[in-house]
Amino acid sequence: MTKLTTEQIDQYKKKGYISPVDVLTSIETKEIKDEIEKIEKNWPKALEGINRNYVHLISPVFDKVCHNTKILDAVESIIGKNILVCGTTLFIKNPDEKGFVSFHQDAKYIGLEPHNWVTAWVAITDSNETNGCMKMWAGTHKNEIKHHNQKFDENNLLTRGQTIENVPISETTPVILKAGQMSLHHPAVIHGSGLNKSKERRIGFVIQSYIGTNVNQVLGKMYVQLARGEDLFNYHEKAERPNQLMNKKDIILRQKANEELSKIFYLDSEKKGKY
């Protein structure tokens, strides 16, 4: 078992996140990059817009990441032994684009209650200040959820462009990761990321989130996989693990999952973004 150390758990409780945690080998990160390129070549729309979500439902390679023992051991240290994979998002920042993530709290719109869940941000390429790594405002998970403005900026990688104003950048900390490392962060910690100013792609695969089986979806419906332990609550729809890339049945399931996710993210919104 590679569970978190006492020091790491203390850091998570104090700051609302921990990093870095080594989880993938260089062979595994190359396999993921190759998978992305294969999908982009053969199914050009399969990772665009809302389809950046739930990629683990149509790809055995991404599914394998979600069930990685090293990741699950670390997650278990935070939320307990009964773990569901609730969703995933692929964040790709190309060097010729202006994609950014405004400062926000994951718990604002996602509808998962109680907050016995954690987001794993897995670096498929190096993630640093040059190429737009995440920045965390440590300790903000201890406060109430803040007001978010909905800006719908076309370059914002969030659904509504949800933005917490006046975040003191000098008080934020860059989460620098090597390819194969991950960070774990609390649903309520304030975080965001800037532009990719490098010459290479910055790729992050985000399991958003691993949830305890006691966590319900209070705004809609979500499709989950049992990753560890047992589910005595059965709050959610169950999704099978894919055994081949872009299987027709899996594509249909991913479409249903994304339709339900869109309903949650845009609940009470008069406008929709591209994600």
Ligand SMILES: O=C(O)CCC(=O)C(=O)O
Contents of the next structure:
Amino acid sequence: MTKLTTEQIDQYKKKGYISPVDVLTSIETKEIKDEIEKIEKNWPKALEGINRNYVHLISPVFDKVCHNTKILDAVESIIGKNILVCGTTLFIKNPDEKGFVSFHQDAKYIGLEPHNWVTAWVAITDSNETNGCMKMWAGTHKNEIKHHNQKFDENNLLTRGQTIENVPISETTPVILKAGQMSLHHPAVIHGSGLNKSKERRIGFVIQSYIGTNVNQVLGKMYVQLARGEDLFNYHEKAERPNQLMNKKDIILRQKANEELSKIFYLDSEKKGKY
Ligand SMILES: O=C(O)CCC(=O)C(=O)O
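Next, give the form predicted in complex with the named molecule, keeping in mind that what was shown is the form predicted alone.
Shown next: the complete complex, the earlier chain at its head.
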């Protein structure tokens, strides 16, 4: 078992995130990149728009990442031994596009209470300042959830373009990761990311999030998998693990899961974005 060190846990408590943690081999990151390309080639809509979510429900390769022992050991150090996978998102920034992520707090619109959950951002390619890595405003997880303006910018990779204004960029820290490393961040830490100015894709596979079994969904319904321990609370719908890429029954389940997720993300919103 490769739990986080005391130093890493202290860093998480103090800053609201930790990085880098080594989790995948180069063979594994290549397998994931190949899987993305295979899906994009054969099912062009399967990762677009809202379908960037829940890819782990239709692909055994992504499912395997969510249940990776190294990732779960680290997550257990933060949220305890009873762990559910409650969602995943592929954050891809292509070089010729203008995708960015405004500064926000994940806990704002997601409805997961209490905040015994953590997001694992797994780098499938290197992620650095040139290609638009995440930037964290350390320590902000200790404050309240802030007001977010809803901007719906064309190139914002967030659902509503939710934005915390006036974040002092000089106080943020880039989360620089090599392919195969991950960062873990707290539901309330303020973070965002800029443009990909490189000539290659930047790919993050984000398990958002791992939740303790004691975490409820107070705004809607979610489809979860047990990743470790036992679930004595039974708050959520259960999702089976896929054993084949793009199985019909898995596609149907994923569609249902995405419809429910969309209701949560856009609750009380006058407008809908493209994700
Ligand atoms: O991939 C990015 O640049 C941002 C992702 C993000 O905001 C998150 O994982 O919470």
